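As a starting point, one isolated chain is supplied in structure tokens, in the form predicted on its own.
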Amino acid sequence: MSQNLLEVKNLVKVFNIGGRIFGSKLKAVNNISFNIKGDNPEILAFAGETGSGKTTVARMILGLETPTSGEVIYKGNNITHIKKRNELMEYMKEVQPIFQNPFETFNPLKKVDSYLYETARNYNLANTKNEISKIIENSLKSVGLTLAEIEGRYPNELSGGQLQRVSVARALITKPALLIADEPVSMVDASLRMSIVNLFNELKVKYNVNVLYITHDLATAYYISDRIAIMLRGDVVEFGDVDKVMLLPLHPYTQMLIESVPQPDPEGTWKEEIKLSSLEVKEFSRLGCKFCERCPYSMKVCKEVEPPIVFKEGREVKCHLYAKEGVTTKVKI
């Protein structure tokens, strides 16, 4: 039996909202588990509205947030509480982030190519500048750029699409096994969006790179991902093969989202923003189903008991509607 590349076990993140005394606790991520095998590279999408918890999942995997409970295991090693610098650097070398806004990623007063040279030096990838330049050139080539195009230039001298490609190239310098891309096309012009999305698929095929694709855009998620997890208020409510989830959704929430993008049109993005009003914070802490107040199939049990995870029709769905029909599993996603 082959070892998983990444295994996330029962991950929980709780935030204190409004102070310790009069505030409340918000469970941004509720007992999430999944794995990426690694032997057959894939693009796994986590899709959900703003505020669903998907970015928090990504930040915990990257070590930018400490889980309240649960584990992140990479190649058999628990990295949740890594303290040794050499172990942390090795993990960061193999798991690289790509963030949402390329204009915030790069300091406007710093030349873009300096980030690439720094990355190569920080990870001791070569001894001479000439060797480093070759590594950078190969990395840029993989995203459709050359060192001559960006050398000596500042961020404002490049387009948003070019900057995001440089972000991807920087991440590829260390030859990672996993890229964690958090809303990588949301700040890019629509005309360039699909070129970035297609790039991730090319990297998967040509360079055997796995991608955890975080997005609120169902259209691009359907277009490039192999599997997809639909998140709602910290829960993964449906998870499985992207065709099964997107074309034959089982969870009422997934069905509602699919209706908002009736065709897999890359330009038809879902843009609803979520602001955490007191009602929505209450929705996070609800004992039963987080969707029950809006669900047309809501039952009494939905308001009182957290839904079980049920395996049905080739995917996992967290819904009381299928509790008697499918096979309830304790193995989370």
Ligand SMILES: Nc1ncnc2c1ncn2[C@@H]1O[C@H](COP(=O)(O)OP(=O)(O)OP(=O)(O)O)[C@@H](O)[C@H]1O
Contents of the next structure:
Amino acid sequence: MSQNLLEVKNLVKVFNIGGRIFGSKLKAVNNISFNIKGDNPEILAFAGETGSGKTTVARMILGLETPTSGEVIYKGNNITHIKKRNELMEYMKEVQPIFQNPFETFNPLKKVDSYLYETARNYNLANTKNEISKIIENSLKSVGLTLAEIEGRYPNELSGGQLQRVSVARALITKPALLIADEPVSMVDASLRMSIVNLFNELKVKYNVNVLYITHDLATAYYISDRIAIMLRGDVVEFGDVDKVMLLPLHPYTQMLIESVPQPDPEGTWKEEIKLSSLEVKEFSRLGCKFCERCPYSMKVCKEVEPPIVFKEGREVKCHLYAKEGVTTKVKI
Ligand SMILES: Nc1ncnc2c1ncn2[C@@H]1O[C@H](COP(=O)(O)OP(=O)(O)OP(=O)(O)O)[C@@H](O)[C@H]1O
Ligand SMILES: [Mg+2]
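Switch over from the form predicted on its own to the form predicted in complex with the ligand, please.
Every chain and every other molecule in the complex is listed next, the one we just looked at coming first.
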């Protein structure tokens, strides 16, 4: 069996909120496990409403947030507690982030090409200016830009779409095996969104880059990804092949989400930014299933016991409904 590129094992993140004395704990990520094999590049979407824990998962994978428990293993090495700078640099070279808002990623007073030069220099990718320029030209080319188009320009002189392409080009300079793209198109003009989403597919096909595509937009997730994880209040409630999950959802929450996006239309999103009501905030600390108050099939056990993860019809589903059917179940502790 070949080694996985990335293994995420029983990842948990608990935040203390509201101060030390009267504060409480919020389990933003509850026991998440998945692998990216890496031999056959893929786009894996993490989709969920606002506050479901997507960014926290991304930050733990990137080493920006320490997990409360669980592990992130990259090419067989546990990176959860890497302390040495050279080991961290080596990891960051291979796993690169792309953030949501290109206008925040780039300092308005700094020329955008300087980010590309800095990245190439920080990772000691070449010794001469000529070699560095060549690397930069190549990574810009892979996102459909040229150095001439962006050289000497400030962020406000580029469109959101162009700027996000520069972010992707910067991430590609180190020739990463995995991009962690957290809502990479949500701040980009709707008309340019699909071109960026398509770019991820191109990178996968042409350059063997795996992409963890984090989004609250089910439609682009369906359009671009190979597998999808549906998150709800820190849980992955359904995970598997995107066609299986989207066309024949098993979890009642996934079913509800898909009903709210009538067609797999690239422009369709969840209706609006969903603000958590107090009922939903309580869902984080619920003993049983996080969805049971809203689920049409809720049973007594759903209120009391955390659902097992059941393997059914080519995906994992965290739901008591299917545990009853006697299929193989895996309860993670
Ligand atoms: N540093 C922190 N301290 C306390 N709570 C936090 C912190 N970071 C995130 N949270 C909480 O953890 C939960 C998950 O947050 P996270 O940002 O991972 O969600 P998300 O799915 O990325 O949401 P969005 O779609 O809005 O980006 C939220 O309730 C959030 O308020
Ligand atoms: Mg987020």
